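Below sits a lone chain in structure tokens, taken as the form predicted on its own.
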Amino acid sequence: MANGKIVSIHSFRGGTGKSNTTANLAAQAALAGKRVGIVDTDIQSPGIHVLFGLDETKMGKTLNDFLHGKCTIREVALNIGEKASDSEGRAKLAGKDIWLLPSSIRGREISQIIREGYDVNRLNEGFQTILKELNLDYLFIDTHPGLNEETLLSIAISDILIIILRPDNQDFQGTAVTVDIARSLDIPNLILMVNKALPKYDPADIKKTIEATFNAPVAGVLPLSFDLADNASKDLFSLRFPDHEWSKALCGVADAILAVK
């Protein structure tokens, strides 16, 4: 087995900013001298590499090519930090020891894999593979909203699983289901990100209520944030504006992370 450590980022619902986290998390990540890889295993709705700045042109090889067995795993890694001085936020990973394994964005490839599925001992395979070639600290895995047998898989095989739900009954609900299998496949290392909480509430009262309720921590509190929206996915926003406040609370979450031995 590899040293570096799995971390999931999963959110039982969709539009809870999970890419966005994971990229951002990543990001902050390697800033900190670590050697990070993420996976974009939302192969159904893949976006992460518009976080990156890459178009699909660019991308080369992608994780349905290994899935599909046409490439290795190690070929579908692009190295960010050779390829980040396009913009402002992105241009700090400039030399940094991160890569991405995108997925495919081509639609008739992305509905060849809800057609046909894909073996997801492969993939698991895959995961450990590039921990090994690349040495890498962090493996970050941005998983597939819900829960399927893929994104189970994810689950299981994590070192730290961060779980992202916003202050709402739908995302308390399926948070709590998604905590429940966490721990039956005993997680060492469970930890809750709240995103999009309104402002007008206490962030110390949010983080108090759902550690409460979930009896997890809960390593940051994100709010809802029109800046972050108005950015629109065109650059890394921690990176770009690094003393606004959802920076800072996702640097928080960065930490939390970083302090896992």
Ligand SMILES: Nc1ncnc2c1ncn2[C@@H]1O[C@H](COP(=O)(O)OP(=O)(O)OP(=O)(O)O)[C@@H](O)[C@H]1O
The other form holds:
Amino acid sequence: MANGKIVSIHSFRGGTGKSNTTANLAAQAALAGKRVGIVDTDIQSPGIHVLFGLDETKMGKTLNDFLHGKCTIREVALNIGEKASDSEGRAKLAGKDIWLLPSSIRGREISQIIREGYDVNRLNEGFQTILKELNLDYLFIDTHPGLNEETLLSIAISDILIIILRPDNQDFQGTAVTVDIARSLDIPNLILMVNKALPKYDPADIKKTIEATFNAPVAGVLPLSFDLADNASKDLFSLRFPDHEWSKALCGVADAILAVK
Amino acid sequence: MTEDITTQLKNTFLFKGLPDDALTAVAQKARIRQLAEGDVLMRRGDSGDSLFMINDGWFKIVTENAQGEELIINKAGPGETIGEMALLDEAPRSATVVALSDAKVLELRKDAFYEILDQRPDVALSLIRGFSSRLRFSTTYIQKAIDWSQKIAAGDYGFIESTQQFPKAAASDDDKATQLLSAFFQMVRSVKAREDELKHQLEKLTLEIDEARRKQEFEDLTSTDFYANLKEQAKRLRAQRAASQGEE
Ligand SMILES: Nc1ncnc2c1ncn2[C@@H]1O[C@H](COP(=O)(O)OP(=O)(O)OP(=O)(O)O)[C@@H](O)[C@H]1O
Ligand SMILES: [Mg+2]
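Please move on to the form predicted in complex with the ligand, as the form predicted on its own is already shown.
Starting with the chain above, the whole complex follows.
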């Protein structure tokens, strides 16, 4: 069995910034010389491929093909470091060991898998196989919001679980339940991350309050940023603008992940 | 005597840049005047045509408030000069000056001063230089005040730290530019303090979790067969991976 770690990025509600965070954390780990895989398990509403400049024409085999038994998991993995890069941020990944395992963005295939369902055990086997075959240090999993079966699976098998929340009460309620689930599943490393923090709050105060409430470390408080929204998921923001406050806070979270033994 | 006067002239803004021989020429034109307590040296509204250097004794500088009552705005004593600008601008006196004790002053009249200017073009030139450098000094600080105002508008207070040593104008400092900046800095500091205070009030994050709902949702999620299986499976998987890592 492989030595690599599974890092799941989750949030109870949608739109918290999971896909942007996952892509940037994975990219930072790859920049640090790690071998990194990224799986988009948000089968119902895939999104992370956009951050890596992929569209339908550039996508080969997908996670859907693997789950339907049409290909191996290795065939799904697309080497990002090998591709000639079309944007300033992504260009920095040239020659790095980073693979993306995308979900299908074809409407027909999405509705099929929602209708018919799939065997979550096969998804798990896929994770374990790809860790081993690509000899990965980290496998990052971008998830669908909420706590459905495949999300529960990716939480259950993760070595590190990153829960993203925004500083508002609806997110707090959902995060509380997710934290309870993570504890019940004995996840070895639970890390919280705040995104879209409004400037009217003091980041240190947010960190303190949330850590005390959930009894878990907050590895970063990332600001709400028009610059990031403006980037519209077109590029890997932290690679393109490494000196931006959002990027610096994100790198703090990446450091927390890399520090886990 | 002339020597004392020269030293005193050097302390005035008007004469401080003049060469010694020119100062001696000015000093020689000055006349001594004796005053008793209560004597009026000048009256507000008089046409101003001489400068006074106080040698001995004290004076009060007064004006009147709206009710016609006397208002002391300052006091002046030995070594200080009163009315220097009157030699040039011919404006009426802006305040009344009264001796508080017996006093001795040296008076330099406008015509005596102009005589010197006639004879000594170099003195006239030095005076002009003095004025233009003062003007430059003032505009420099006005420009700074404009730059800082723009920074404050943008919420950038960083310059306060880097400019700390500068605007500590003494009360007696008659340099209006420095006084303005001193007031300006005081304003910025209090604005910043208020803003910090306000920020502090806004920043408190309140966090509310409905514990009953939290418990209910947790039970709903974990009471399924799927969950029980998952928990088992995750446990097994972790044990396997731990064992295999031990081998490596
Ligand atoms: N800190 C931020 N400041 C401003 N906009 C942000 C920030 N983080 C993310 N966004 C924006 O919010 C939107 C959602 O981000 P993202 O797709 O990464 O979230 P998600 O959690 O994966 O969403 P979903 O639940 O739909 O999968 C995007 O438009 C993104 O540009
Ligand atoms: Mg997403």
